[in-house]
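Take a look at this one chain, the form predicted alone, written out in structure tokens.
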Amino acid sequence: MDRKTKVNRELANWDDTVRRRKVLLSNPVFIKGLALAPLSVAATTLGNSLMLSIAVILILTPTRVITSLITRRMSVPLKTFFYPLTSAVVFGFAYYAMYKVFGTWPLNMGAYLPILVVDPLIVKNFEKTRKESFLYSIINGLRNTAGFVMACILLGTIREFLAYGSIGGLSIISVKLLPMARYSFGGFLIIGVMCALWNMYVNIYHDKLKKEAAGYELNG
């Protein structure tokens, strides 16, 4: 597929092409501002991201499979309990994995670690009527869970590195640039920076796609 080809049909299907690359052009975090509580209180360092990461990938995808065969006959209101429950019963193996592995480190997130079970970026698929199918349903999940992996590390490298002039524990410089960013109205603070920056990001790319198909147009 040439370049043109490429360009038009990203540009004619924009929606799909969202979909496809959901790390980056529809990411849960810095685009549709999903597991904000947790993020912007618990993910101050790169340690913590990774804890953060780590409930995650173990949760979101297999909470979302198993509710796909599951609910496909139940109502919206049925699946507003059952979507919660799957989430929990799979958090509580999760869970318990990773205090096999990692000890107490887990505990350092106080309830921002088990607060996910309940957060939209696990969750919130239940209020959709259109039937998920059990292959769209694991394509999606790890998508979500791609994205949202990155923002979360990328996010507690930055706040670590800013609030305590380390990466993973490492000492990088001794100034503290931002001590507020280990708190959580700093948090949100970056959070809401990189979020505007994300969707600049997004927009830019997509001028740059409509400028591009509009040259190809020009020189016929």
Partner chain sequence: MSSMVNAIISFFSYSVLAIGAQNVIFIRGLGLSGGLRMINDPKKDTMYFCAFLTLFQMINSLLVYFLRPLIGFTPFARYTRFVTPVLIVVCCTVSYILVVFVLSIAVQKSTFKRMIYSITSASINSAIVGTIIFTTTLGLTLAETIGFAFGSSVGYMLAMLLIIEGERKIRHDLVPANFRGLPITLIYISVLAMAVYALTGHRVAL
The other form holds:
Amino acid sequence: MDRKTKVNRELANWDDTVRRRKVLLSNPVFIKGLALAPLSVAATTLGNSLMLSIAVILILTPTRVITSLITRRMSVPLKTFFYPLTSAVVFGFAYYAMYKVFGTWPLNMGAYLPILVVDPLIVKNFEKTRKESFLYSIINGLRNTAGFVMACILLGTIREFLAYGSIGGLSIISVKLLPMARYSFGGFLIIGVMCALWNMYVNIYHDKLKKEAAGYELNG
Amino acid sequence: MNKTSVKIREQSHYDDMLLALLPIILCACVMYSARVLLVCVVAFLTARISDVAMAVIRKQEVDTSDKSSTVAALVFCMMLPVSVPLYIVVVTVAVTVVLGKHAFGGKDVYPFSLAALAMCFAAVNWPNQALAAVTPLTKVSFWSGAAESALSGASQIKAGGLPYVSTINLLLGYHPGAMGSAFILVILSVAVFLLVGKRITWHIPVSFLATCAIIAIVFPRIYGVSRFDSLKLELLSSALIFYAVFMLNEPATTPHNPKAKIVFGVLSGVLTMLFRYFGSYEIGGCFALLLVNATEGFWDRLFSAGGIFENSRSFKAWIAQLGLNKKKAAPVTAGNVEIKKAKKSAARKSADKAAGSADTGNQLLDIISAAEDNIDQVEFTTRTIDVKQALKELEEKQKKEGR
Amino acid sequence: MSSMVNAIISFFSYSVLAIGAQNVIFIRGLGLSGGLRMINDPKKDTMYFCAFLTLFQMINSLLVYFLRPLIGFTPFARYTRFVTPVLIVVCCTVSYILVVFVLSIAVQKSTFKRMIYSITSASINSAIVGTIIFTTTLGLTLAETIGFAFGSSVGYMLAMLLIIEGERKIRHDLVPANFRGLPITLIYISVLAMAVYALTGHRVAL
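Now that the form predicted alone has been shown, please provide the structure of the form predicted in complex with the partner chain.
Next comes the full complex, and the chain you just saw is listed first.
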């Protein structure tokens, strides 16, 4: 597909374009505001962010795949509880596996790993009446996971740098630029600013596509 | 009172606030050295540059009449010790102006008192530097701010101690503390100037201080002195009077209705004393003010014409006032009512007349229904639909399609 | 008698702790995503949502308090920590079914229809799960558990009231386009959270 057709198609189906690009244009954290609790409170360092990311990698796609197979004929009220139940079971195995590999590190995250079980990031699909195919559930699960992991790592890195002057435990600068970044309200502030920057990126990308399309039209 | 006169009034408010801060800054310079001026100039310039930068980024005209940032920056400075590092002043003022003011929409629409927000931001991030106190009339290094530090009266009370400062020294501000928030006599004189000039009203300061006084008398936390002395120390050794004059009267963040102002003042007083008694920081007033600012609109609605305390209302209407029932609280505009009337009869008749077919009438109804959905979904916009305009657009669309 | 008095004191002190120092939204960030989506959904009624959240919080806290020790008698005794989320979800399901059943009989159909949107999201969310995990991890007594659960839901309701009031002020076209919606709401919440944090300076207990 040549660039002109691609640009026109993306613009013509902009909502669809946004929905498919879960990492950047429709990031589950910075655009949709999902998983705010663990990110604002627990993702204070790169290490904690890695733990959260591993947990989501182990839970999100398997939950989505299992529920897409089993809940095809379920009504929304039934799905409301089947989704969290499936994610809770999957989480149990994932949590145990993380404990075996990382020791007490995941346990030190407190309630912020277990609450992923009912977080809209994992279970929000129960509200949709549209049935999801097996392949689509895998693809969408992986897209959402990638979007969350990118946001989580970025956030953890930025917060650790601002609050402690280090990244991954390695000291970069001796000054603490913004000590409040380690607290929950600092997390809300930084996520809010990142959301605004993300919105700016999406708008700039959209404008860039429009200009490109207009350029193609002028040139014929 | 029309919009223009309100705007002129608010501009004059900030001009007079700047004027009112001058004697306090002068007293601070006398007590704590010329570094006070350096800190004030740095804060002033940072606020101005931030305003200009945001105007450029947002592609708007630079509003030279908007002095809310500069007033807030100077009020913030007066609550800091003279030894505060300049980078703290710059970062705090810049973040406050950009995120606390312009991110919320800019002039007159920000929800939180800028000075209180700045002070809270500095206290949370750099408590040792922002909440320190300097002994007056001692040497202060001009550039680095190195100075002889001491415990302020408020810190001593917080730690369970008793500040040994005479009443006259408390009134003159001759005790360790922030740059400008301790000059009680000067602040009271300035308050009289602002009251006479009607730049502030008595409702909030009086209700705030009265509430603080009652709580200090009824529940004293300073032991070994009489209740009156305890009251005197609570009110005069901290920045309560400074808050009452300079921070609780910001036009953008306080109610306009007089009764609402009194309630606002009382609530501020209660929360301030709660934060001072049980909070982690002695500047409880600033944190309390942020919480009370969040309720400002509610008090105005409650006491305005049509609010619950103006007319007797049923419980359901009161809940609607709280804004909890989103659907029922949706504003009914003339446009909405027009649409509902036009939908069934006039739209169908005129649509059929215009295009001569049921299909066109359905298209028009679709346009109107979609617009209604938008109005219902977004609670606080007041978009209305003009039926005639919708018909015109439909006719133009059909002409383009060649019908 | 003294144990009753102690229980009442524990109830009130943990309620106040949950409303203020460990506020479920401002300090612990729980239930925020769901709360923001609830605000923006015209089908969901905030009053019903908060009322049902309180009800489900109390019921589920009690259910988990009494049922969690029974895991010790099952083959999963060694894995109690990893099985607790499953137990919580099961308790939420049971309480949801009970409440819906009772309401469908006791309440008018039109009212029930309005309530059901709020009941579903109020019955299972991170505010409930997080609070229950906190109380079980700390090993609180029955009175403390009920007090903390009650205080959490009251704290949630107060926080949502402040956020809804704030939404009135920040939903206008003067907010820069890139900040509209989620970004400015989060910045608003961060200011309120900073103020609540100053009340005790406590770090969030994970």
